[in-house]
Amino acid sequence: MHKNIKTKAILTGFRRSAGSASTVEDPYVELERLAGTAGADVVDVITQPDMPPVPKYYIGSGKVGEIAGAVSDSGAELVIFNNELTPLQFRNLEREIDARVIDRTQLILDIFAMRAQSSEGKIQVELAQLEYLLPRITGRGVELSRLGGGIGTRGPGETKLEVDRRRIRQRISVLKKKLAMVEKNRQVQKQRRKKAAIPIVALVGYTNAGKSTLFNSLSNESTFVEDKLFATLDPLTRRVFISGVGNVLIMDTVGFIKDLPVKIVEAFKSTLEGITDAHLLAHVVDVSNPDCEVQIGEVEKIINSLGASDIPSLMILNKTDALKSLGRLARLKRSKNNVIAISALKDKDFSQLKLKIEDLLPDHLKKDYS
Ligand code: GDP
Ligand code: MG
């Protein structure tokens, strides 16, 4: 019943976010655009200059009065944090606010929620939002679970936020043994994939980069009608016939951010998973965007950590009609092995890109159209 309505949210914190790394981009940009992947309107960003966060409500009391009104003035349910809050600043931001306060990590939890495709993905978020919940229930979310969730409330259901914490606790300790489970099954169903003779590629990279859009493009292109065999896939994986490879699954992914709080990055790469069972990695890059090197720097981190840095990849330089000079993208096709220039966007034809990908697969996984 309310799936349509946009939540209306209110972004805030210091205007430089603490302990980010120096970016060029604003970092209200970059929250604005996770508020609305989770489904939020953004209607008023209000930041303080920065200064060390006060204990009682991270921001300053003035500060905290001046949202309170704005969000009466707007009729906000949701203001946004771009940092973490304690257990004991979020009690007196709901003592003082009326609206849910949530902060970037369960903003980010509740993006992961989404995303989770695989029965371990979807536990490891479960448990990643109740740990980080258990402390920081207040008597606000009793109340909100009338409106029947919303953003910081996906994910463990709906009634999340009537359990107390006991009951909370008894779920962590079910989840903790169904993943243990899932694993032992995970590794399994992995071998059995590996064998599979269908290619695999997963499209990787920075949020906004442009992956959906990509896997819009290619999988429209692409004439093949699907087929029955096919239609119990998960919605994020696509597939695409590539002349002299035959088809191949294309994977859209949960994009990468940057400053992941540490409490977290487990959830983050169980939607992620699903990489390391890929033949090609197609790292998209927005190549528009000024902060694109730090940013593949991260991927390139994450992707190491997860064990899949020995995956053949190909380094998709995206947002070239965006581009303002061509120095960064000269600079980077020249270090990066692998690298292609195209607009997922306004590009009519991928058939350069899907050349590349042909000539990355390893061979016995084509089809012999000799
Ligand atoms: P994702 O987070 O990597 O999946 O990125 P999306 O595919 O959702 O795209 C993020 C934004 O970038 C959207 O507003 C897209 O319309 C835009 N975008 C994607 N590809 C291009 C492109 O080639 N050129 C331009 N100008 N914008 C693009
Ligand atoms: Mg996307």
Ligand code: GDP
Given for the second form:
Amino acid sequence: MHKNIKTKAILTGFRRSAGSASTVEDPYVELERLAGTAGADVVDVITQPDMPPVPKYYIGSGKVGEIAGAVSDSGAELVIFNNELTPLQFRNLEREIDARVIDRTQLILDIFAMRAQSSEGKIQVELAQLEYLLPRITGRGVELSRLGGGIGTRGPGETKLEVDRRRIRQRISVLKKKLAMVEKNRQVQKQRRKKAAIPIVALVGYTNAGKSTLFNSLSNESTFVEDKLFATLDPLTRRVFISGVGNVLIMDTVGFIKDLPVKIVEAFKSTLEGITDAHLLAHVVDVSNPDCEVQIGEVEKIINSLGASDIPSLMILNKTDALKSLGRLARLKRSKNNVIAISALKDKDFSQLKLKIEDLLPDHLKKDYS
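Structure of the form predicted alone (previous: the form predicted together with guanosine-5'-diphosphate):
Keep in mind that what follows is only the chain, not its partners or any molecules around it.
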């Protein structure tokens, strides 16, 4: 998929009966946003009451038939499952449904591939895609032209499927070596920052919480901002002067999402681990989103998994200009420590936010580097 091409898509998977009538914690609201970000036009959502996955199709055979009928009626070209499918399920589903079948992991990987700008980001995304693709190759014409190949790549008696798998493994090995070199350079930069003793503030948060807008406002930058999920993928670092501290490195990180695919976490491990180098985590929250408390839990879960839970944190309740009621804002202010409410889009003066950052940074780093 490409962001300029609208592909008709049907969303499917299981739906829990509790809360299914509400947008709060409805996974298909987020899945539709992901699909839209990737360039799809969702024409239908077909779900099945929660039950144990069926080994053959993931969902029941009757529901597969319903989806096949909906594909025929709507002209949909793509069916997106809200869960990760096995290679067997992919093969069986594409045999029954006259449309391409992908799962949530593939959808997110597609968005990451579209958003990656830096050479490191592109390597990380391609590595994640290939490692996800490897066990799922079915020998049905997988396009691997950019992986190399040509004369001498096909061994005696090898099938196309075996050649494809071998070429993917070779490409994965090359990408891992490139990432190792990037990681080596990252460690050199890390040592330089440590020697300079410049405070690092990492902006973390759920995707589309407004981290990049805040990053631009604080650093007077103009990085890409869009009201879509994963609008920015590559981490950026800029110096910002804060009175009483001096120069501070503000780091904009990749947005998190519920059940972030394992392959993405593995491929972006070195980037995500940069969060552990921070002296302060600025957790940006879209307080106007009804799901924000669920999203806060997901972000905290990922921070814990990275071993960064002991780093001091500041919760920034963003998008206050879009709030229809102040109840949620007041509840979060009561229940969380070190909280400040802002509108990164509308506010012009971030002096109170900078004072909060100054208060929470370690005393030994509060020097004037100007």
